[in-house]
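Coming up is one lone chain in structure tokens, specifically the form predicted on its own.
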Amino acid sequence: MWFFTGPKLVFGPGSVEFLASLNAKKALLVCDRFLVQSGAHGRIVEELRKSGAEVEVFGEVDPEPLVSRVLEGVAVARNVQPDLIVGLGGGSAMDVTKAIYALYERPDLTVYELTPLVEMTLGKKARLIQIPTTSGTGSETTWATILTEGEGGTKLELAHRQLIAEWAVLDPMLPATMPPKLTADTGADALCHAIESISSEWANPFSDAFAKEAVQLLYRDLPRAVKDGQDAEARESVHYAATMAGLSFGNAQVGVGHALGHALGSVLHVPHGRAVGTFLPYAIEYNFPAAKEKFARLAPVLGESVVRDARELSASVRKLWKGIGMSGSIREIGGITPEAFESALPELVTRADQSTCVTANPRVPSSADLKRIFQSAWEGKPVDF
């Protein structure tokens, strides 16, 4: 027996209109100080005070938040006491929400006693909501948080059934401003999601269906997404399919492209999209032996000789990330120099191997395979063990 769970969804141009209809009475808007500087958050607080609600703004989300950040807001959210909570922003500020929606509900717990071994009802006092800005994270849609302990300390992958929304609300206008490398770096990750959750020991039916779409979306739409940040019709298919992929991973699993991709933002300060995305070719290459007949699943998006043959994949996966200006190689990340790398090498492994992201990989990874795969997307050669 399985289960497939996620929020309700309100979506199309113009959906952020629904808050006005939430009937709320105080609401905690939780996002990142660009959104406050740049006033992009003024429309849904507008929207909130449609509602009737009185609105505090926690503005003070970082990329890769920390776990300071999070009782910060909590603080606020225990003095506010709102009784409905929206994350928006990127997957930093959903994630940050979800965790200050777990603690303002349970005072009792920690920010590590946020997973499925530690029981919980939340919802008593708040409703949670999220709205992506981004196309790419899914955290919209999923029960985990990623949150990182102290500057340069490790990623936290947290999760919990009970921290997904009740609604997330999928407004393709709210990206619209997304620069061309964050949207490629957006893009990626949400490649990511749903090609790892293909390949995942706990894919399902349902996970597939939504991977696949998301897939066929985003070889096609990201591109335009990319080249031209006004082609409205690109940016809703690609934000959508990253709520598809965010919806299937968070069904499924992800897998060592993620656990790569952490240990590289966490210890070399790559920003995750472009860290996970640089990874993906180099993992699909290593789960192939393992997983040929879940890639067979794409054959009708993206061909049958494509995912029959590992080099094939990779490649085909290379080929749209030339096209988006996504790095090929840690090399070609820029900023980090073949001495660092080495110094850093057994950090990343030793971060790597601790991931839950390998809990449901295909192949599972030994230490010295994840070595060799760093080594690999270091010198840009493909995986052959």
The other form holds:
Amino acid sequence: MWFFTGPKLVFGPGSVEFLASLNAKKALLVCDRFLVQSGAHGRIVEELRKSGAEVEVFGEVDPEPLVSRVLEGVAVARNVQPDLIVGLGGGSAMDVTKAIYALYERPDLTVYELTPLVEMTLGKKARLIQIPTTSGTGSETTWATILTEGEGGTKLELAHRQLIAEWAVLDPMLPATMPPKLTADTGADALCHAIESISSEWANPFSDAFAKEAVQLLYRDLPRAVKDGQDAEARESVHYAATMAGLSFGNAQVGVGHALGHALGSVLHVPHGRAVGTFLPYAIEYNFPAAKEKFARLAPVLGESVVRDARELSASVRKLWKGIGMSGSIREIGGITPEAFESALPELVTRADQSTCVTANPRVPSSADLKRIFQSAWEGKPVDF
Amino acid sequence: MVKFPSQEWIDQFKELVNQNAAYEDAARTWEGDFIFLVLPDGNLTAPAAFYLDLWHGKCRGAQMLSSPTEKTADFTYEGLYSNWKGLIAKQIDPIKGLLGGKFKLRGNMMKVMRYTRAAKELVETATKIPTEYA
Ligand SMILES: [Fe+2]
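Having seen the form predicted on its own, could you give me the form predicted in complex with the partner chain?
In what comes next, the whole complex appears, and the chain from above leads the way.
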């Protein structure tokens, strides 16, 4: 017995207008700080007001959000008493929104209790809507929220089915202003979600269906969206592909690439998409011996000869990465000296080892394996063990 | 063949866990004891409980309890007898079993989720015991 869960979707250019139909009395909009600074959140506030709602904005979310930021947001929510909570932004903003929503609904809980084993029914005080402004994290569809315990602290990988939004609003106009590097990083994250969920031990026919379509769209349209941000067709395609990939991994799990990526992100402060994107070809090579049949499901999309050979498959990702400017190795990310990498290596291995992302990875990595993958990815040498 | 549940079974389990290098690696920083609770169904008519003292990649002690309340532990992992059979036969994944409701865990879930590889290795160990059921 297994499940497939996700939010209801409203999509298409201009779909933020949907917010005007929600009949809320008080809405709390949680969003990234830079969206408030640029005024980009104004359109959403306007639509919410059209519904007759009073709107309060908590626009304090930064990248790699801390638990303390969530608690500030919870205090705002308790004060405002919203009947609608809207998350707007990238993965960080939507993750923070989920945690604020849960702790507003259940004041007796702490963030540490946002795990699948705690019995909770949310939605008694407020509805939850998520609006992604980037195309990649899939957080609008998933039950997970990634928070950081304190500056430089461990990433808490929290999750509960009740954290899935009622609606995800997919308006491809919103990511249209992303600069090329952010488009590449977030799009790479989406491809990682799709490919890692295909090879997951928990993959299922429904997650596979979304993953395959996401891989097809991203291979075809991500280079276009990176090259020309004004290519509306490519933007729309990549935006929906990211949500499909989210639906896929949200119901099947990611894998070792994300475990390595979370470790690199928290220890050496590499943005999430850049980190997991860098590791994807190495993760494919490592997992391939244990997941041949799973990767073969991508044959209709990438071709039989590509998916039947570890090196061919990783090479096809490397080729795509080259076209969008994604790093081919940790060294290529820049800003990390060989000394800094060497001295961080033990901590990187420990954090990857303790990541929930390895739970459903097709090959169970020992700490020695993780170390070797990190070293291969540093040097840019394919994983051959 | 060794009967499950029995003291003999948990003795073998302890011995095999202590020979499992992959478990030792995965659980090298683990600190915390467990009660494995087997709830009756099918041919098992009364609950059975095992106490396991797991510490830094080793099993320091293993004991079948005379009653589930004889000892307390940091964690309790519980499920029906039929689900334990599924787990030992590797038909049920220990973590997926939790998420799907076939097993329940009491204790710090966050801590356990950092050691899912160790949990898998414990199951791997259990599959190596030639087990027979009541
Ligand atoms: Fe991701």
